[in-house]
Each structure stands twice: as C-alpha cells, then as structure tokens.
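Have a look below at one chain only, the form predicted alone, in structure tokens format.
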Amino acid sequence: MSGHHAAPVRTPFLTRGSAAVLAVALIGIAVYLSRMLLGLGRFTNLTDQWPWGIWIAIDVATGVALAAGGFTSAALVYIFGRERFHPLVRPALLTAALGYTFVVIGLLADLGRWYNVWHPMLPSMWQGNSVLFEVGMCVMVYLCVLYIEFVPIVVERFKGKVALRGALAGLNRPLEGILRLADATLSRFIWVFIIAGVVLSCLHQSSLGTLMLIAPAKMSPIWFTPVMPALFLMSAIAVGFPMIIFESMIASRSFGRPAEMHLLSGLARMIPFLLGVYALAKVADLTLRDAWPHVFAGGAQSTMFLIELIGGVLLPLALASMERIRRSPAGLFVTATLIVLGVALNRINVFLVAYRPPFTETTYAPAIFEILLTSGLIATLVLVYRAAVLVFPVIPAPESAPAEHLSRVNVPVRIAPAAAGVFQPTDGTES
C-alpha cells in the first residue's frame, strides 16, 4: 500500500453542523420506514404514466454517476501507475462504497415489491434481455468488490488491536486470525478486485444510458440518442476526479484541515482532457442528429439543456483549462462543483425533464415525502462517512503531505467571494 500514511480523524462526531444533518437524516429514516411498511402509493406522486421520479433520477442514476471517483481513482493509481495520487484513493473508495450502498437503499424505496429484490440472484430468474437485469447484477457485484477493497483498511485499523472483554474475550484470537488471513490473502489478490471494479463500473455506468433507449417516443430529441450509453460512461469518467476534489475539499473544511492542493491541483490537470472528450462527443452528437433546432426551440426542456451544457460542461471546462484556477482552492472548488452539478443535472434531465410520455393527463412533481426521503438518504450518507473516517484510517494524516510541495508558496486567485469564504487560501503547487 506504498508509504502513504492515513489515520482516523481526531474530532468530535457530533457538532452543530452534524447535529443539523442528523435531524434531516432522522426525518428521512422515519419516512423511509413508513414507506416500506405502508406501501408506495401514499408516499409518492408516481403513476402508471410517470413510473419513476426523483428516487430514480437522484437516488439511483445521479448517485451511481457521482460514485465514479472510486473506479477512476483506482484506475489512475493501480492501472496507470500514478502513485503520487494514492492518498486520494481511500476517501474515494469510501465515497464509492457508501454511494452504491445508498443507491441500493434508495432503489428499494422505489420498488413496489421491494422484498423480491433478491430474485436476480437466482439463475432461474435471470433475464438476459433486460437492461435493468444487467445494471442490477453489475451494481450488486461491484458493491461486493468495493467492500472487499475496503477490507485492507479494516485490517490496518484492527490487526493486533482486538481486545474484547468479558464474555467476548474468547473471540479475540479467532478475530485476530481472520484479520491476519485477510491481510495475507488480499495482499496477493487485491489487483484482481481492482481490475474487476473498473470493468464492472464501465459496464453499469453505460447501461444506465442504455435503459432509456427503450423509450424513444417518450423522450425529447435533445437527449435521446443511440450513443446515450457512451455519453453516460464518458460523463461518469469526467466527473470522477471532480467528485474526488469536491469531497476532499468539503472534508478538509469539515475537519479543520488545509486542502490538499499539492494533490488536487495535479489531479485537476486531467479534467480538461476528460471533460473535453465528453463535451466534444455531446456537441458532435447534437450536430450529426441535427438536433440543434430543438435545443434553441425555447421552453423548459431547452432551458434545462442549455444550463446543463453551458453551466455544467463548457464553463467548468474553460475554468479547468486555466492553471491559476487549478492552483486556487476557491477556483478549484467552484470548478469541481460545477462539473458535479452538471452531471447530476444531466441525469435528472434524462430521467425526468426529457421524459414525456404521450397522451399524459398529468405532470409529475415530487411529493413532500419523496423529497424528505431523498434528503434523508443524503444526510445519512454524510453522517456514515463522517463516522467511518473517525474510526478507520481513510483520510491522509496531515504530516503526510510532501515537504517539497509545502515549502513553495503559491498565492491562489480568488474568483468567487462566496467560495473564497468557504475555503481559505492554502499553500500548494501543481506538478
């Protein structure tokens, strides 16, 4: 695992901020349990004409896309050999594992017969012609892979430290044996799971786009395209590094640490290429399909697409191409946030805004319970992440930053007063 040192964060779990998040989480959990016990209909505005809403668009489609930092960071470090970015892998892995876990939890809320979710595990119930079957199987297997990849972090935390007392003291030696066995085994075969994770991610990220190919008559021509699976995959790859940057800077602020600009600025150098490929493919697709008249036709769909394209792709592409922005904590945070929001808006647009079934008599707007449940899931994810980094060695220890990066002072450029108020200038350079 190289020489990068990570350690549990030493800070109280419950602060004023986390207490507010806990309140939102408890409300969401109460709504979730009520929905699971009392049925789907009374908690949503979904109908036969509008079969999915924000629980699919946000909780599932957006959640899967924003968990892409796990497989992109793994590919960067372990496949392409960019070892200097290794300290960013563990936080990205934790974010991905929690993201996919809560995707599954959110999906259960959207399923009418959620208690049958285990059916795809039985070969007798497999349906190879179903896109959702492929997505479900890939997500299921990839979630297992993510937890296996997290095992070395658990081993590092508890190996040689198991000290149960009382009636549980007899478990100390067996647990230590399990930890030693896991350490010895995974050290040899972890590369298999890393490669499997990258492959599985590429499969289901693209398959979420394939899902909408079955509804050509129900979608706006602005978004419907035969290459939607490729666009979904490219956007997931493009948002992977910005999501790592976004998560890292939020965590640094939350735990009172300086942003790791010596790593994040270098990571940001790859964003213009990845986001540029996605932008080029998107513009080329609209041109080849002669869909630009629909883009500028006016109306809600046109407006939402232009916000997605300009605010979520072109503007952050221009910002990420400027070195002074990549070296600025405020500038880098704004750039990463725009990309994250742009990809999230793309998923919402594809699954909600673009979806217009013919002969509809009503329109869909999320019910208050749908909003509370989604907000609660997000809040709970944040709290579980906070708890995990307080227990496990996930976040790089402050002293692990390379001295040669910290010794050279760089005064970043402030581009947004609001963002500059969130992230104070931090010394850092870009290699």
Second form
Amino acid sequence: MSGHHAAPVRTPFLTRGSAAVLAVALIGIAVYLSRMLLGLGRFTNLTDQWPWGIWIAIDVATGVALAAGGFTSAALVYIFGRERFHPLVRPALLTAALGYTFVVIGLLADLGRWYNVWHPMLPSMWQGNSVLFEVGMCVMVYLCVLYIEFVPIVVERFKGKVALRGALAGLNRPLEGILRLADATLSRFIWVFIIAGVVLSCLHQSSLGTLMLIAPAKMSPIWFTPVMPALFLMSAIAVGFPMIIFESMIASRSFGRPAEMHLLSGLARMIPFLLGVYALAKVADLTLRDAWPHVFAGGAQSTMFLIELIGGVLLPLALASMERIRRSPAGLFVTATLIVLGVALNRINVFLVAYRPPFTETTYAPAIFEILLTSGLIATLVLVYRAAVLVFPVIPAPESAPAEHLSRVNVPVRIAPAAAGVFQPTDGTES
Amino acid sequence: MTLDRRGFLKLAATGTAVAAGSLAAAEAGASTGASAHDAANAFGVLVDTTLCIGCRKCEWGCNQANDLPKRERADFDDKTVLETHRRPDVTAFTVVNRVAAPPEVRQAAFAKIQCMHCVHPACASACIVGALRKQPEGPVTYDAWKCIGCRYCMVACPFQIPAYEYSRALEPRVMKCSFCFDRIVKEGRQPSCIENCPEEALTFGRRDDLRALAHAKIAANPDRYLDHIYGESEVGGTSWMYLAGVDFARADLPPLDNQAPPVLTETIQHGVFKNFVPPVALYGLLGLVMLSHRRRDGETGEEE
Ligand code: SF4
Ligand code: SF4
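Now that you have shown the form predicted alone, what about the form predicted together with its partner chain?
What follows is the whole complex; the chain from before opens it.
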C-alpha cells in the first residue's frame, strides 16, 4: 500500500482565509475551556426538558456520519479492489481520524462529568443493554484503528529521515527503530485493521440510529421507525463518497490546484446507487408505516423533513444520475454538498427536531456559546487538517509536478517552514 | 480461480445466513425484556388522586428526607403554587399539581408526581455505566459516583422525570426520587412522603397487593374511578400506580404503550451482537471479498 504519489502540500499555513478560521477556532477553544471549568449551565440552553442540544446532534451525531468517507473509501479500495481510487483513501482516512477525534472532544464538552469519561471502560461498569455503551466502545476502538491505519503515512514521511537536533538527538535511533518496526509489522497486518475499521463503522453508524429508539413516546412518527439503525447505516454509506468529493474539491481550491475530476467523477458514478438505496428505504419505510400523513401535516417537523427528503436526498439523487452533472465541477460540487447537508440535516432532525418531550413549556434553541463552541471545533479541525497535509504525504501530488520530485525535496526532515510558526507551539510531539 | 470464486460465494452465503439467523433468533427470544424487578416481593405505591387534598405535606417530607436544598415547613403551606403547573426539578423530587378537571366534575383533584420506578426502566437500560439501577425491591436508584453526565437517561425516561444540576460546575447530579431506597429496604420504614400524607392518598405495600387493592377500589366505587389503573401495564408496568376520576393525562400521566421502551432497543442491540456472530461473520465476509480481489490482482497484475 504505497503512497500513490501523495506528498506534503507546499503552501503557507497561514493565509487570509485560514487566519479567519483560526480566529473562529480560538474563540471556540476559549469557550470550550471555560465550559469545562464552569459547568454546562452558563454556556448552554439545555434544560430538564431538552437534555441534548447541538453538541450531541452536530458535534457527535453529524460528526460521526460525515466521517464515513474513511470506512467507505477503505472498503472500496482495499476490500472491493478499486485500486484506481487509491489516491482518495489518505485524505479520507485523515478526515476520519480527525473527525472522530473531534467527536470525542465535542462529546467531552457535553458530558456533565467529563472527567469520568473513562468509566465505560471499567468492566465493573459495563452495561451491555445500553445503546450508548455500544456506540461509545465502538467509537473508541475505531478511533484507535484509524490511528493505526495512519501510522504507515507517518512511517513513509519520517523513516530514515529522523534528524532531531540538540538535546533530543539521542532519540533519533530509538525513534528510527520504532518506525522500522512499525513498518515491518504493519505492512503485513494492516489488512486486519482495515477490515476491523469497516466492521466497527457498520456497527456504530447503525447503533447511532438505535439511540433515539429508547424514547418512542417523545419522537415524531415521521422519523421514529424500528429500522432507523438500517437507515443510519445506509445514509452513512451514501454520504461517504460525497463527503470525499466535497472535501477534495474544497482542498484543491484552497491549495490552488485543479479539482481531480477524473477520480471524483468516477467516484460519483456510485452515488446514484448508494443514495438510491437509502432513498428507496426511506420512502418504503414511510409508506409501510403509513407515516405520510404526518409528513404532510404541516408544522416545523413536516417542513424540516420535506427539506431533508427533497433537498438532501431526492434532488441530489436526480443530479447525481446525470453524467453531464457528474462531469462538471460545479454540478458535482453542488450535488455532493446537497448530500452532505442532507445527511447532516437528518441527524439534526432525528436528535433535535423529532424530539418532543411530553411536558414542554419552552423550546430549545442553541445558546450563543453552544454555537461558538461547535463552530470553533469545526474550525480547529479544518486547521489541524491543513497542518497535517502540509506535514504528511496525504494529498495526491498535482500531476503537473512529478510526485517523486516533491517527496524528495524535504530530506533532512523539518516541518514545512510555514506550518512551523503556528503549528509547533500547540504540538508537543514535534520540535 | 473459478473454484476459489465458487468456494468464496458459498462461504459468503453461509456467513450471511448465520448473521441473519442470529438476528432472527434474538428477535424471537424475549429474554431481552429482563428486569431486576422481583415480581413477587417488589414494593409499590398506589396513589389515589381522588383522595389527595393538595396539602403538599408529601413535598415537605421529601424535602426533609433527601439531599435537597432545605426549606421551611411554612414554605409548603403556600397553596398558590397549585395554580401553576409544576414539574419535579433539581430542588424537588416530587410536586403536587391541581388536576385540571372538566366543569362537570365538582371535586377538585390533585396529583403528586415523581419517578414512577418503572418495572423495566428506560433510564436504567439507557445508562451507559449502570449508574441507574432497578433494585429487586422496586426502587430505581442512582449512583452519582459512576455517572458520566451524558443525560441519555433523561432522553429515555417516558415520564420526563430525571432533572439535571446544570448549574453545578463540579459533580453535577441526575436528580430524581429514589423511592427512599435506604429507608424502605434497610430501615423497613415507609417512604417519607407517604409517612407525611394525612389523607391516606398514598398507599405503600407489595406491588401485587396494591394492584388487587386498586381493582377492589374500582369495583366498590365505579362512579368515583375510571376503570383503569395507570401504571399497571403502561411501559411494561410501574411500581407507582395511580387511580383517578378524570383523564390521567390531566395529571401528567400521558397515554403510553404497554411495551417497555427498552424491549425494542435491547432486541436490536443484542441481535446485532448475538454471541458476536454477526460482527465476526461480517468480518469474515469482507475478508473473503478482499482475498478474492487480491487473488485476481495477483493473476492479472495491477489494474493500472
Ligand atoms: S419514571 Fe423515568 S426515571 Fe423513573 S424509573 Fe421510569 S424511566 Fe426511570
Ligand atoms: S447521565 Fe448519568 S445516570 Fe444518566 S444515563 Fe448518563 S451516566 Fe447514566
């Protein structure tokens, strides 16, 4: 599983755009730390009626769904043998690894006793009936798997190039040894982790859909269905490739490169089928449960559902079915974006809009701090991604410049100078 | 190669069949509906809303017996609070509300609300660390030390009972009635609210006996009571049960299914994990698919 000509991107870390993102990130981090010290009450609009808000619906539920590009691309390339999409695997893997990391960071903010987050790992507290327990354990193991899958990228970058200076120079040989060992063992066993990653993803993507089934009396019949786990899995699989397309096109633009249309259009050819299966299941489910009257009953829930179904599923399905659209960068980007937003809206709908507690005097709308924290996490994720692709060979090298050349440029390794300024102080592992 | 393919397909089919079979088995087996509830001996309470006079003495008793912000006895003589609809919160595990009765019902009715101590509680099934637990004696108890504060229990409770100490920076707790667990199980006494009720609107006893008592009351006074014991079968039964003369929904007792909410989630959950067969089968299946492509690549060389 070689690098397929991926190379660190050579571009400054800080541009005007990323400086703006950095500002959002810093505000979010400040809110985050304050919330951890001062409690939930001051920073959220959560109440006894509305125990879950956007930190669960967006940071956790939507975060997990949109990280689905990781397991779908791994399955496509390594399991179903579609080698030609190999260049897309690394960016998707990085997104998944960072996405899940931020899911955990976001979840911590929502936990009243975040310092007890390790409790579910103690066998004495295992609670096999709890759907949340299963989701938590799967996400934790999957996160480890994602990091392991990322190791070969680190090895490729640093093997034979570890050259720490000064006091740390003594670590060069041990570090080199670790990299070599990782290289030797992982290349032989990486398949174990790749398959495990796909299985774990299927498990917790679907279990996320089981979570709200514990509250039948509080859930709108538009969304409440015993097959919700299946719908969650199908939508996660359907959103994987669109998410890869969405990100790849944004990254290309941000790095001033042409979009990789030859690969992305090919990937998009699978969307009509994957999204079609989800659309069909959704429509069939509503029909079998006689739930259409609720859909057309009017009100906020009906409206949100119709936006989700038409704007986020049916419209992009129609668009993705047209080859002309799949081949045009603008058309493809719009299609992918609609699907991503559609699945995001589905998660928000299921966890927030569909939830109607029986004794309500208030409604929930996120507090300004909830919004600042969520946007801050997303901004931080974007920046870490940017830093990572400047350091590691993740993104396919542009075709105009031969990859071999690029990856050899950096021989005694130092972090891309532009990244160092901002990235170093926050990253203790490099110096 | 063809042989490999055929063998692979056969194996794949077997794997899928095993996975599907175990799912079906899990769904058929009702063992997932298990609860720690000891049906023969568990305690319960019968609340007769037609006897309640809204004196709020139970609220006072609860305040005294629990780790709640302490209030003066006189605070509970204030009857104006009965004009507003209240819910239990972090300062009160139980509250009494006036039951909005239609004009033709002359007698004012009141209803005390608190945790129902469900027979198969959604909150306990949801709890990620088992901090909420159904005790064989009936109470659903909370162990704050285990709790991680995810509030999934609050999402799960069909009666919207657990409250959360959002305003506490450190050690926030889920707050709800404990059925005075220590008091009734270790000290052999009655719950504090019940000891303080002057009208015998609350009857403490074995849940089974209380069901019989309730049926007898309804039979003796068919005009006074609706012919329904709320909590006898709602959400799979609750330890606290209610009699009323007017629609229960007016007393914050919503119409609910008789199936305990955890039956669905636990069936799905245990179906997916049945002896780890489905995950392992999926693993094997994917492994075979991977292998088949490797082989093919080996024969024909890389696609590109
Ligand atoms: S009423 Fe709610 S909090 Fe009480 S046992 Fe039932 S589910 Fe749990
Ligand atoms: S908030 Fe505490 S008691 Fe409630 S489900 Fe989470 S861990 Fe359990």
